[in-house]
Every structure is written in C-alpha cells, then in structure tokens.
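Given as structure tokens, the chain that follows is alone and in the form predicted alone.
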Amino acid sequence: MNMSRARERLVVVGGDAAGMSAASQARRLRGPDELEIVAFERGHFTSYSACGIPYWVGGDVSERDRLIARTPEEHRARDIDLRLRTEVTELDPDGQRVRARDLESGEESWTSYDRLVIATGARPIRPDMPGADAAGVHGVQTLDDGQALLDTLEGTRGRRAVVVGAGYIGVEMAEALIKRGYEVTVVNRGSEPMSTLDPDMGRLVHEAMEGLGITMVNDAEVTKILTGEDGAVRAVVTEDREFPADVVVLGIGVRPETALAKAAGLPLGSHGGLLTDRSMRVRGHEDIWSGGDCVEVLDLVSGQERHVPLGTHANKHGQVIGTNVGGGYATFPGVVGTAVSKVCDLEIARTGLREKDAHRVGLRFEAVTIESTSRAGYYPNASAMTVKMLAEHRTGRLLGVQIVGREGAGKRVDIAAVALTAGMTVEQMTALDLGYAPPFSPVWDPVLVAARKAAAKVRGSV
C-alpha cells in the first residue's frame, strides 16, 4: 500500500542573513507539502543589512526600511512560518526540539524539528565595567540597536559622543556621528585605529580621522562609564583621563552568540563560534546546521579556524545550508579574510594575513609597501594610494595585502583576494592581465607594483 511520506519540519533560529537565506533556499528546493519551515526571530526585522546601519545613522541611507532585503510578509508569502519577537531560550538536540518565549506575552512552548539551523549571529562586546549598561550606551549590531541609538541621538540635548574602540564599527560610527553634528572622541586601546591593519597602515586611517575633526585617543583602556543622577551616561573614564559624553557607542567588536549552543553541548572553537564541516553541518550532529556570525570558518591562508562576522559569508552560508537541507549538495570552502571600509573619502581594504597573523602561525615572510596612484599620474583627479603586501619567505606565496587610498583604492583588494584563493605567488601576480586605461589605473596597477617589489625581495632573500 502506498503511503505518503510524512512532512519534515525545518526550524530556523535567527531571522537575518544566514537563517532566512537558508530558509528561502530550502523552500525553493522543497515545497510546503514536503517541508514545513518555522523561523524564530527575537527582533522586529528580518533579512536586513547590519553593515548598512552606520550609513543609516549618518544619514547616507535615508530610511531604515531601505536596509531590509525581504520583509516578514514576503517570507510568510512563501510559506515560511516566521515568528517575530520570539526568542529561543533552549536547544534540546537529544529531543530534537527548541523552547521559545513570546516576548510580548511571555508564553513559552516547545517546537520539535527534523532539521535545525542555528543562525543566532553575534553580539556586541560590552565591557565588564561599571556603567556599561547605562542609558545612552549603545552597541550596534541589529536594526533594533540602530533604532535605539537614533532615538537617543534625537532625544539628547548634548552633542558630545565617545566611541569606544576603533575597528570597522567604531570608525564607521565615528564618521556617522560627525555627520550628525556631534563632537566625537574615539578611545582606542590599540596603538592605531583599525587593528585589522598593521599599525603602519592604521596610521593613515588615524590621520584621516583627525582630518574629519575626530579626536583620536590611542593606547587607552576604558575603565568605567560614569552616569548622572538620572542614570544616563555622562562620561567615559580611562586610567588617566575623563571624557564627557552624552552618548557612548561601543565599537569594540562582536562575539559569536552561542550561549544556547554551548548550553546544549554543541562543539565550539577557540573563538567561541560553532564548529561545522564544509556543508555547514554542526560537527557530530547529523540534523543540525549553522551559519553566519555565530560560526567559525576555515582561513584558507593560515589553515586555522577564524571568526569572521560579515554579511557576505552569512548569505553564502545560508545558501549552502538551504541547498543541503533541500536535498542538494553544496559546500563552503573557507575565507581569505577580505574586508573593505571607509572614513569619509579614504578607502580601507585588507585581505589575507597581517604581520602578526603570519608570526602567530609560524610563517616567515617578506613585507613591502609602495606608494602609487589610482589613475595615470597625468590624468585628472589621480589620488595617492598605499599598498602593503606580504609574501612567504622563499616560496613567494602571497600571504596578505592592505590598501589605503582615495577613490578606486578599496575594491582593488579583490585582485589580491582572488590571487590568495588561487594560491598564487607574487611572481605569478606580476603577469596578471589587468584592465588598463589612464582613467582607471597607471600602466602598472598599484597591486602589481607591490607584487613586483615583493617578488624582487623574495628573490633576494633566497
């Protein structure tokens, strides 16, 4: 006797890039008669660009909804049971179920699953110090966070802002606050901003930030945040100074949001992120997948696991997971660590390893830095560009590239990203057939100038 196969249930925890990409891809491959999809999201929004929040706060993006790629209604129209303002509070892998709490009513219930996707993202690092949770102190990771910050900015009469940390978020938020008319101080425990760069390249960012009117305070550790009688922030304190503040933005970085996974006994890496195989399946668990900012990924250059919270990876993870859950086959091989940002018109890019990364994994290397221009020197509006390149000692294998410059600098890092992924040497890079015309580059593109210099240094060191 023919009996129809029972419908499977996919449960997704987290409604942003990785989670909803996985849900959407699984739905493309398997209809609602075969696969029921239930997605839990504790916030008010789904499928949005967290990377765009600083530009929304700064006014470059006119309204919040422009950052939303797909609304809850659009997901529901595709037969995805999306439950907003519902927080998953417990994972039970043995019982194949999750417990969730409705944040409006407080009601809790269990939902069983055949397949589970954990896409809980990352959370802003909030320092363990007095005043860190005071009114007016903001992390910026979700659209809800961005809205809360805007509400504070619009309701605060003072115009003094302190940004704690000078990574991507710290630097971008400092510029956003300057655009909103705030007096901005950035307190950074590193020697230069942008610790994703080597300090000599970070110095160029430092100079650009000061050119915007931002006060940079490096080599300074915040020890506490002072509050007024109303409980709101009034100052940020370091070991030897006090900086008045009407609003504080935490730009220290993020950590994987894996408290639920840890409590459930799922495997975590040295950075606190979930460990998966190449199919994005959680190691040792046949029915659980994970992706996005809550996982660790393989660094193809160093060979080690890293936590790299970027929307590009999260969307790719979701596609891989959704394909596998939907009955297809896909893998995520790893990353080379490519990222771009900007401060006003200064573009900042990196890929591969920094000097300290190479030292940490035991690689010997040659480092070169060159100065070039974005266009042919005689062409109007050619601007200066600095390129730093690392190549492995003796072999000449490309290890990393950092670029700081004006228009046309940032996306040049993609040349290096492709070369890193292909395992090219700097000698091989010198022969790359890149596009040339005076409005776009000099005859020798700046990346190739750096490759020539690195290749010569490698030859001289053999």
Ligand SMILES: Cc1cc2nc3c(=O)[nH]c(=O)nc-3n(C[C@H](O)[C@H](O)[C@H](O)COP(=O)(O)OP(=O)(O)OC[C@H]3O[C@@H](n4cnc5c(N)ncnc54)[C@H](O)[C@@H]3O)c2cc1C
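Positions refer to the first chain, counted from 1. Bear in mind that the values here come from a model prediction, so they are computed numbers and not experimental data. Rigid core here is just the name for the largest C-alpha set that superposes within 1.5 Å across the two forms. First, how it differs from the form predicted in complex with the ligand.
- With the core held fixed, the Cα of Thr156 is displaced between the two forms by 2 Å or more.
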Given for the second form:
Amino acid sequence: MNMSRARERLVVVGGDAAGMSAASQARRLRGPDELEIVAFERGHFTSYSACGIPYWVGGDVSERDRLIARTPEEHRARDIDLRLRTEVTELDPDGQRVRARDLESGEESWTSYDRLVIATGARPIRPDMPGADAAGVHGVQTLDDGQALLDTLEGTRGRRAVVVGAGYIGVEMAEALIKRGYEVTVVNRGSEPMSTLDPDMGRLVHEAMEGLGITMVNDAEVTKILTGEDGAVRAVVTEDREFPADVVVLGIGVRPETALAKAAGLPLGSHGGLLTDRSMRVRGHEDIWSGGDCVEVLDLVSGQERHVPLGTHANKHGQVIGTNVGGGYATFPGVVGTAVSKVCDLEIARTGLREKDAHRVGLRFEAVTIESTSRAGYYPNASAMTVKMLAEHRTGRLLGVQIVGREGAGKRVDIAAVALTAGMTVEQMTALDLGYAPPFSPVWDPVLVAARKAAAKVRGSV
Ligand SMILES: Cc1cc2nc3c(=O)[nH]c(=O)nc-3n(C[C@H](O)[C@H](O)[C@H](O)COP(=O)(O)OP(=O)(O)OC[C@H]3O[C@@H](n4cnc5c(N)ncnc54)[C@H](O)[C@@H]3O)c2cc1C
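Okay, that one was the form predicted alone. Can I see the form predicted in complex with the ligand too?
Starting with the chain above, the whole complex follows.
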C-alpha cells in the first residue's frame, strides 16, 4: 500500500459492465473511509447496456436512457470518484500509477493506485477499405454509436440498408432495420449466418431470415464502400456484386481493447486478451485485476482459453473482482460458451462446442439433430424446433447443443448449459426431471429427445 495515503486507492479503467460492477461491489464491502475509488471512463455514459442497442434502434425500447442501469450521479452518490470523458493513456505497473487525459481540456495527469482494475472492454473491428468511415456507415458498440445510427435513419430518405457481418449483432441489427421499414441485405463472409453455430444449423437461420424478407448473401467479402458526391454511403461492393445502400451497419466482430495493457508489458493470450487467474487477478501482478471483454476466459469444455465478449461474463467478472478487491474471496471458474439471440421471431441458441471446435481439440464425437415442437403438437401455436447435440464418442459426455426455433427455443439451451457445467453424459440427461405441460413442451422435451437420440448413438444402437 502507498504509505503517503491513509486509505487505499482503487483505480478502475473503463466505466461499463465489468469496471463499474467491480467498483460497486468493492464499495459495498469497503466504505469510503477505507477505500477510495477512482473510475476513468472516456465516453459519456456508465453502466449502460450495449446489448439493448438493437432493441432501441428497432423501436422496442423507447429511449436511450432506459439502457442505463446506473448513472454517473448514482455512482458518485456512492462515493465513487467517476471521471467521465477521461481517457487513460498509459499504465505504469512498476510505479503503480496511470496517466489520464481529460478529453475536454486535453490536460494530462498521473493518478497513483494501490489496486488497479482494467475493464477496457473490446474494440469493434473496422474494415480497412475505402469508404469504411463514410457518413452513413455505423458501428453499434456504444450508446453514442446507437444515437448516430438513429440520426442517420431519421435523416435518410432512402430505405436500403446493408448489414456487413452475420454474427449475432448483425442478425439483431437486421431485425432492427426491418422493423424500421428498411429493405435489408446482410453480406456475410462465412458460408452461413451465425458462425457460432455449425453451418447446418446456420442454414436454418439463413432460410428463416429470407422468409422474413431479409436478403442473405453468404461467402461474400466486402471490398469497398462507395460514396456519393455528398460523401455519404451509396453502395457496398463485394468481389463480384454491388449492393445499393442508404445506410450501412458494421457487425464484423470485436477484439479485446488491450493496447495499453500490451504497452505496459502485461500478459496477453493468443486471442489478444489479458490473462488472469481464477480470481481475475492479472497473472504475475498482485495488485492488478481485469475482467469483461478485455480478458480471455477458460472454456470449461475444451480446456482452452478463449475470447468470449459477452455482457453476462463481464458482470460476473466485475462482481468477482469487486469482492476480492473488497477483501472477500470469489473466483470465476470459466465458461461453457452459452449464447442466445434472435432475429424477429426466430430464436437462436448455442452452448459448448461446435463440430469444428471438437475437431480442433481432438475430441471424437457423435452428432445428432432432431426436429420437435415448442408445445404439445395438439396445443395451439406449437412451432417447429431443431436441436443439434454433440456427445463425446464412447463416454457420452455432453459436448454441445445448438437450438433454432421460435417461441421457447432460445432459453431451452440453459438446460444444456447446466448439464455441460455439471459434466453430465447424454444418457444422464435423458432422465432429467424437466417440467411438462402441453402449453410448454411435448411430453418429451426437445432437449430430452435429442439426448435420447445422442445416447442411443453413443451406445451404438442407432
Ligand atoms: C450491439 C451489441 C449487442 C450485445 N448483445 C449482447 C447480449 O445480448 N448478450 C450479452 O451477453 N452480451 C451482449 N453484448 C456484449 C456486451 O455488451 C459486452 O460484453 C459488455 O458490454 C462488456 O462489458 P465490458 O465492461 O467488459 O466492456 P465495455 O462495455 O466495452 O466497456 C468498456 C468501457 O471502457 C471504456 N474505455 C476503454 N478504454 C478506455 C480508456 N483507455 N480510458 C477510459 N475508458 C476506457 C470504454 O469507453 C467503455 O465504456 C452486446 C454488445 C453489443 C455491442
């Protein structure tokens, strides 16, 4: 501890999910007389839900401020010295200090710390091509991005939108734009949308998107974005086609925002994220912690480190860090890779390994796919649901599940997430005591139908 100060100082870099969860939890455990908390955030907002941006843009959420879980004033009322529009420009682990620049005045100064939390999140990938920064081309990473997109949508007369990228953000933004009355084309580098699924399941998403009136273009690399005389976007160009566009949304993924950590010599993994131990302490650094989109996490199924930039993990990381910094004890064991999203009424969910993940880590597996329904077949509004399940060859250990369907499909994946976490076999899953009544599922829930088929395949009886 720095002896020149009577109380310890915690410095947090990044004021969203991971950073402010850590600060809030530390404050819950240690009062202001024991712990001073200084949080730096370069943007205008704190504790906001980027996850809600597609629903705000699409009109399901009426206003931006509904996406803010805790305002700067609320944090300050809890004795957190929050410095907005202040960017940390250098980390000095040896000197236990950070350098920050006030983005309004340009002034720079050093702040010393006893404990540091790095929660700088992720940086969206911007394509390096002509026109990528043209007016009308938008990312959707922050609330400011969402507002800029809404301003463009309100200011353009044309109704043609192109979404570049067909991951979950791309498909959610396709829905948002459809809802706003746009003709939507999604241009995707992969063979099918939602590369977090196997291509056979991605195919179902593709077909459903086309059914919703979205034009899906796969295996297409965007090479440039054309602009008009006014400098605004006019079209998106691939190797062999041109797609007219009045607005373009980029959803081509993110990378950990770890440039400062790298410059400071902190340990990074092969995906560019900070490496931490189970308590979210940066490896080899007693007084530095990190969580959220800027770290790599342990995949409990493959046993390898991965970059999984999801809010669900960022909040848990923040809680763990705040508990440890506040004098308690908590750990983050790792992830099984659960994610859920939707495009209009189509729900898309996955957990665990895809076929290519299992191949990559050298696991032999059996894969089954079943068709079932969301409710008893005779009950009104039963809708089709496809479940794909992977089980390890011979042992029958559950490796992964993907589900595509309509109402009730998405959150069914949580059954599989729990089974994966518990290390269950598909045989054990067949006996799970899941709730049943005709409005909620067939008497054999679709997940159980898939488990039965997978168990039979593992036994060699299929
Ligand atoms: C459109 C969209 C939809 C999403 N939907 C979902 C979903 O449905 N489910 C889900 O689980 N996740 C979803 N996510 C992901 C989720 O939003 C992120 O995983 C989560 O916000 C990560 O939190 P974080 O605190 O690690 O990083 P961030 O939220 O990125 O926050 C990092 C903060 O650090 C600040 N910062 C960075 N560098 C500095 C610096 N040098 N100095 C000062 N401040 C700095 C940034 O301004 C930022 O505010 C979505 C993301 C997007 C963009």
